[in-house]
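Here we start with a single chain on its own, the form predicted on its own, put down as structure tokens.
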Amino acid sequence: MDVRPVDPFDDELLGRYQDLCRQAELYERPWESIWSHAELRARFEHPKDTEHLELFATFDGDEMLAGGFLEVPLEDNLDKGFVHVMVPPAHRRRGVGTLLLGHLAEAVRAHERTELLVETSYSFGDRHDHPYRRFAEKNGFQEVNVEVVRVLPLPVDDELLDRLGSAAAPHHEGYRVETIVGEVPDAYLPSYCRLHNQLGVDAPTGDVDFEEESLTPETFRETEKRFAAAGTTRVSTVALLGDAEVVAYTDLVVRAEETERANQWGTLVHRDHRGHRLGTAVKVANLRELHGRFPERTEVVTSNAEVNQNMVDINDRLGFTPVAVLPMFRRFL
């Protein structure tokens, strides 16, 4: 067996890689997602200047046994590298995952990083003894943070959204809530990027210390190009102070590959503007837009740190149900 790069522009090879990843990621985990063919091609056709991304697979001759990738930030968090290993059930307990993880770790080490981070997910009942956890610990990783995966059935009852929106409204007079589908207006981008960059700092991350990210209006526009190329739509709601200062945001992502699901991405209220129920306001407005634009979607999947009580409370009121734990593991290189 050996580990080789996967060329994202080789359609046949990429198709095998994705089929293998689908078998691994969705096994007993219906809440999980994988990158589509179009998404992977878009990421490599319009690469981020702020990260290094590579795909790898374990082979036995011509047979592909496991898939994985690494992401290395290039402008922030320069001590960290992120890896992911995916082994279908038919190929487990043969050492193929361990071989691939070792290769990915060495590739991250070559970038002079000292922290190797990996995430996974599994059911609550197995959180202390799941095979994925045992695999991580066997390979020298320790759990450093735990998020919870939650699912919201759609559509959300209009009366519930009315009630939550009306209760929040008196608390944020002086702010304007606006929903954006697709391209974010130029005037909003500087403050939107500054707020987005705070997410890793302000959101609970356990024992891992993250620096501010380095998203700029220019790199954000590159992300929008990748979304367009992959058929992905971002539905965002922002809270504005004055004409263009974004002080809160929430993002839902609708992927062409997933016909029934929407994924909740980041939600953050600027630390100087908390206490005005802006988090509830933007999430309620965003769900209304999702209902109207994409009525075929039947669920939203999100994750939050177990200890992020404010966001957990909002999600509970909206009707999100916990379905799994999503731990992060770290190994020092």
Ligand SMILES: CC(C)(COP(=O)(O)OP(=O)(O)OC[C@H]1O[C@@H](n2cnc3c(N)ncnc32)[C@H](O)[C@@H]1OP(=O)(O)O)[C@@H](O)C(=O)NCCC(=O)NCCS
The other form holds:
Amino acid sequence: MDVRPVDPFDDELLGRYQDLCRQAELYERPWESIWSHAELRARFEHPKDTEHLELFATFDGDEMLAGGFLEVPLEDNLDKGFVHVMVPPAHRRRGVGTLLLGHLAEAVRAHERTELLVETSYSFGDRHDHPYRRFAEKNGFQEVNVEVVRVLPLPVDDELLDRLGSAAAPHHEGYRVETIVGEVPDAYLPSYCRLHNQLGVDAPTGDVDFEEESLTPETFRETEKRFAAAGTTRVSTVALLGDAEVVAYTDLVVRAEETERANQWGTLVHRDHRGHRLGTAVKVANLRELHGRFPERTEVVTSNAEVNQNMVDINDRLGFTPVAVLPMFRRFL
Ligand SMILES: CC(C)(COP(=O)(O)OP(=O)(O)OC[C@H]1O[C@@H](n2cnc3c(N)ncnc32)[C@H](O)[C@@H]1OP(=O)(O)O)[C@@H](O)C(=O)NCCC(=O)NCCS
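Same protein, different form: I have the form predicted on its own, so give me the form predicted in complex with the named molecule.
Once more the chain from above appears, this time first in line as the rest of the complex follows.
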């Protein structure tokens, strides 16, 4: 067996890689999502300046056995590298994952990063001894944070949204709530990016410390191009102060490949503007937009730190239910 890079512009190779990822990621994990072929291609055709992404696979001769990737931030969090290893059930327990992980760790070390981070997910019942946890521990990783995956069946009852929206409204009278589908207006971008950059700092992340990210209006526009190329739609609701100062946001992502699901990405209220029920307000408005635009979607999947009580409370009220744990593991290089 050996590990080789996967050329993302080789359609046949990328197809095999993606097939292995699907088998590994979706096995016993209906809440997981994988990148579609179009999304993977778009990530390389419109690369982020702020991150180095590379795909690798374990081969036995010409047969591809497992896929993995590394993501190394280039402008912030310069001590960290993120990796993922995906071995389909048919090839497990033969050292395939260990070989690939070792290769990815070396590649991250070559970028002079010192913290190797990996995420996985499994059901609550197995959280202390699931095979993926054993694999991580056997390879020298320790758990540093635990998120919980939650699922919300759609549509959410309109009456519930009305009730939550009306209860929140008197608390945020000085703010304007606006939903954006597609391009974010130029005037909003500087404050919108500042809020996105703050998410890793403000959301609880256990024993691992993240710096602010370095998204700029220019790099955000590149992300929009990547989304358009892959048929992905971002549905965002923001709260604004004055004409264009974004002080809260929430993002839902609707992917062409997955026809039934939407993914809840970040939600953040600026520190100076908390306590006005803006978190509820933006989420309620965003779900309304999702119902209207994508009535065929049947669920929203999200994850939050297990201890992020404020966000979890809002999600509980909306009807999200926990389905799995999503731990992060770290190994120092
Ligand atoms: C986790 C995963 C990558 C392991 O791949 P693999 O090729 O089966 O792993 P290896 O054969 O190299 O296993 C190495 C060690 O991990 C532990 N391990 C792996 N699978 C295990 C299992 N089913 N039960 C108990 N221990 C297990 C063992 O200690 C094993 O060593 P051993 O076989 O000498 O006892 C694979 O199951 C997978 O792709 N899971 C889904 C994707 C994922 O969550 N990846 C991130 C994991 S942190």
